[in-house]
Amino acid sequence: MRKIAIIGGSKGIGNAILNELSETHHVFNISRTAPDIPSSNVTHHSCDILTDNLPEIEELDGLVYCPGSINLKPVSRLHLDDFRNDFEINVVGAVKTVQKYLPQLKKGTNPSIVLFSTVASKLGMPFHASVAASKSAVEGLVKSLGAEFAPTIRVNAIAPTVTDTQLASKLLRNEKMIENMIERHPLKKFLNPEEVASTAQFLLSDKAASFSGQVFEMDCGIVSFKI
């Protein structure tokens, strides 16, 4: 049974990944709150990724870093601390985690790291300056670490469009906003967490053995198409 650490598996996309993997993997969940998953394959560690020391884990074959932010404001209303906080959550936390568990991953079986970006790193969107800046740094990290760790550890990222999670609830808070969001995407839909979880599972698996340094845009066509 392969061993996977998920940072932020108690909510949203991270929780969907935890559900997806827990049937066939031993999963270490690291988050402030425990996930509601009654599985003997899940070990929870309570931890604030930005302030606490990460728990000791002896063996790992995969790492998924899920924490993120959606801090949408005009740049005139963004403080420098907004940029700093978003960078800490999205980039520094990921680096801290990779550095902590790198020795274990190097000894793992076909090890893989999955990080998260956003479609806003490719598609210019108003009010996304802070999150797009930090997630663009994540994409640079994926390229750099993928090259540095080759051929031992694969490193990839998923860049989802709007996903139906608590984090995105302000963007989907009424029927009109949901209809507008669907209409904006050429595939006339947005994402659910289970779709993203399936992609993460693929990237962790041996089926993705030839992929590293890649950013997979789950965009429902919003970046790729102009229709």
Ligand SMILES: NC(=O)c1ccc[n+]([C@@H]2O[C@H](COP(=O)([O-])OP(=O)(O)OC[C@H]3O[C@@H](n4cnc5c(N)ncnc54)[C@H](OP(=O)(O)O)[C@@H]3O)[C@@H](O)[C@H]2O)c1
Second form
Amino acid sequence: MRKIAIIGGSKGIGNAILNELSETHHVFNISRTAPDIPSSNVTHHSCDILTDNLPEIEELDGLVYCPGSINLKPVSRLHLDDFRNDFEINVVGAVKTVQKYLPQLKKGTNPSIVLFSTVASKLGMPFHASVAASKSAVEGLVKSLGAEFAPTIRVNAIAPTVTDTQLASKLLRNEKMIENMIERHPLKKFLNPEEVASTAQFLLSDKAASFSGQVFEMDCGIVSFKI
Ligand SMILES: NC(=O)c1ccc[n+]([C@@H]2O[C@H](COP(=O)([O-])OP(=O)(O)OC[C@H]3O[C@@H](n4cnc5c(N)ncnc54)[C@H](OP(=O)(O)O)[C@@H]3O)[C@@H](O)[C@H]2O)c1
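Form predicted alone done, so how does the form predicted in complex with this ligand look?
Complete assembly follows, chain above in first position.
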């Protein structure tokens, strides 16, 4: 059974990934709160990635880093600490995790790392300066680490548009906002966590053996099309 560490499997997209993987993999979940999944294939470690030491895990074949932020404000209202905090959770946390588990991943079976960006790295949108800066750094990491770890460890990112999770709840607070969000996207939909989880599961699997250094836009058309 392959062994995968998920940072942030208690909620949202990470939780959907954990749900899918726990049927066929052993999953080590690392988050501040425990996931509500009664499976003997899941080991939970309570840890705040910003302040705590990561737990020891002996063997790993894959790593998914989910913590992130959606901190949307006009740049005049974004404090420098907003930029620093977004960089810490999106970038430094991912680097800390990769550094910690690199020895185990190097010894893993066809190991794969999955990080998360956002459509806001490619599509300029007002009020996204801080998150766009941090997630663009994540995309830089994917390129650099993908090259550094080739041919042993594959590194990719998923860049989702709005996904129906707690993190995006402010963007989807009522029927009108939900309708507007659907209408903004050329495919007339936004994402649910399960479909993002399916892409992550693919990238962790041997079916994605030829992909590294890639950012997979799950954009429902919003970056790709002007209709
Ligand atoms: N949702 C969207 O619309 C959207 C759009 C574009 C990109 N993304 C990106 O996709 C990724 C997943 O998003 P999501 O919506 O699933 O997020 P979410 O619902 O906020 O879930 C984040 C997960 O990370 C964990 N986490 C957060 N801070 C942590 C910390 N300091 N230490 C340890 N664990 C921590 C949380 O667990 P605990 O609270 O239990 O610690 C939770 O399990 C993020 O990188 C996000 O930026 C999301």
